[in-house]
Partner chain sequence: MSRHPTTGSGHGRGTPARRVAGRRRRAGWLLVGTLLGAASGAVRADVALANRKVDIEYWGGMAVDSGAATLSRLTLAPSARLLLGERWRADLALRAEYAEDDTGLGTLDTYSHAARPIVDGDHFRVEVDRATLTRRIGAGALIVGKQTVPWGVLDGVQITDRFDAVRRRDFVLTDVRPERLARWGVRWQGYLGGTNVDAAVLADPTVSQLAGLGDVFSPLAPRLRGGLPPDAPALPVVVADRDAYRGDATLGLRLKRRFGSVEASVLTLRGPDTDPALRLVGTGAGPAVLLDYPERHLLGTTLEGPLGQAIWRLEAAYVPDQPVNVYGAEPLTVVERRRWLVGGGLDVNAPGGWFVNAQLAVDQIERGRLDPTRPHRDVVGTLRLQRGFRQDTVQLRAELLGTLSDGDGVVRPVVEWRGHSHLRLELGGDLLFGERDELFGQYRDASRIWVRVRFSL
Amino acid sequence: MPEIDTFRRLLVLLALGLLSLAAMADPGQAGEALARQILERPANDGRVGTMHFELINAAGRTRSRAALMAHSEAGREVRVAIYFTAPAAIQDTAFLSHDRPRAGDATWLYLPVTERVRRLPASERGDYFMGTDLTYGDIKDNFKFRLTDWHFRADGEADHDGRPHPVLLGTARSAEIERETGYGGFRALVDPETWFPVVIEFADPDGAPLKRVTITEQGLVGDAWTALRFEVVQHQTGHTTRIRFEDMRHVPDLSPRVFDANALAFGVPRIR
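Would you pass me the chain only, in the form predicted alone?
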């Protein structure tokens, strides 16, 4: 409805104005406020879709993969499950993540060739996920920045797709965080309507450009915005990963079996 669109635009302008005033007063506090907006954006209690991967190496050779993705967020607990369905060489490989502020994070990987579920230590969250340019940490964090990982600073605005976007800078809080994540810092352009960082430039621990993540399509699933298409370009290797979601839908009552580490070896779950 036009009235709702007008009201939303007014809210966006108000948010941008408040962020600009805060940034002039204290860029650090304004940066943390922006990071909290990203962290606290509305989320689904459950969503499911088919995840298509296109992996392109520096010579232009392309490989394709497909997986069932399920995501659930209740309160501060976030669960992500990815079950690969193609090609045959990696079919039934599964990844599972539970982020629990009180109980601690846990991540598992099931590889059919080993016939065992392996729990991944936090020190491996900077490792790359299944030949893509996304790390395990990227998959878990869902375009959000952990307050415990970064020192934040607001850095004004930049135009993107014809609109002003607040700029958020992040610097790793410690050498340990750099080792765990593989990142020394980042610069992100944040969509003020959805609070998604639509362009993120990551630097490695030495400060050299590492990779660029660009969200090319967002969509509403239920009442929450989500990324439907995005691209990751690895500057240092020339490799690119493109991801698109198909048939993304809101599923509020996902079975606990979908997010059960003990069930990963049983294959791709059926979700209606």
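Rigid core: the largest C-alpha set superposing within 1.5 Å between the two forms. Positions refer to the first chain, counted from 1. Quick caveat, the model's predicted, so the values are computed rather than measured. What changes on going to the form predicted in complex with its partner chain:
- Core-superposed comparison between these two forms: the CA of residue 248 stays below a 2 Å shift.
- Shown in the overlay between these two forms, fitted on the rigid core, is a CA shift at residue 158 smaller than 2 Å.
What would you give as the form predicted in complex with its partner chain, now that the form predicted alone is on the page?
The text that comes after this line covers the one chain and nothing more.
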């Protein structure tokens, strides 16, 4: 549909123009406007895909993981289920997270060897998720920046993949936020077409470079853009985590059973 593409480009140009004007006037306001664009990025009500992890240590040794990932957003409740399928040592291990603004967050883990579903204590957002370089906060926030966490500032544009990308800077609003997230601040290049921060450089609370998140592939799943391939490089430990999604598809009517803690013990669900 060329008319729609043209229309979308015009909208993007208009948004960029407005952001540039705002940035010239007040970098703080422009930064917050850009953060809002990212925050309000459309999301799927349900999507499912196979998630491939590569965990690479400083010596270059790689450990691999594969899992079925199901993600749903209904209203303000975000639910994520990860059913590990490989390697054999962690087969059938399942992780479930319900992010509920009113009722509070809840997470569960099913370990086949114990044969029981265990509710987990709330993790600090800055705790690392199952040996990856992603924090629980990274997973929950899904490449978005909470307005309550950061002071934002627009910082012009920078080239990435041959295109100009607005630059968003964030500084933690308080020492408490720094402690919770493990981040003191960030610098992000934002894709103006998808509103994904495609490169994020995080600094630790002392301002030292901590890690770089790079989205290397985005795809339209249903009517929402999704990160299909990304990499996290931890500068301080030399670790790298690479994540790739395969067969990611929009499933609007995901069965509640997929996100039912009582059903985790039944193993990887069949989702058509």
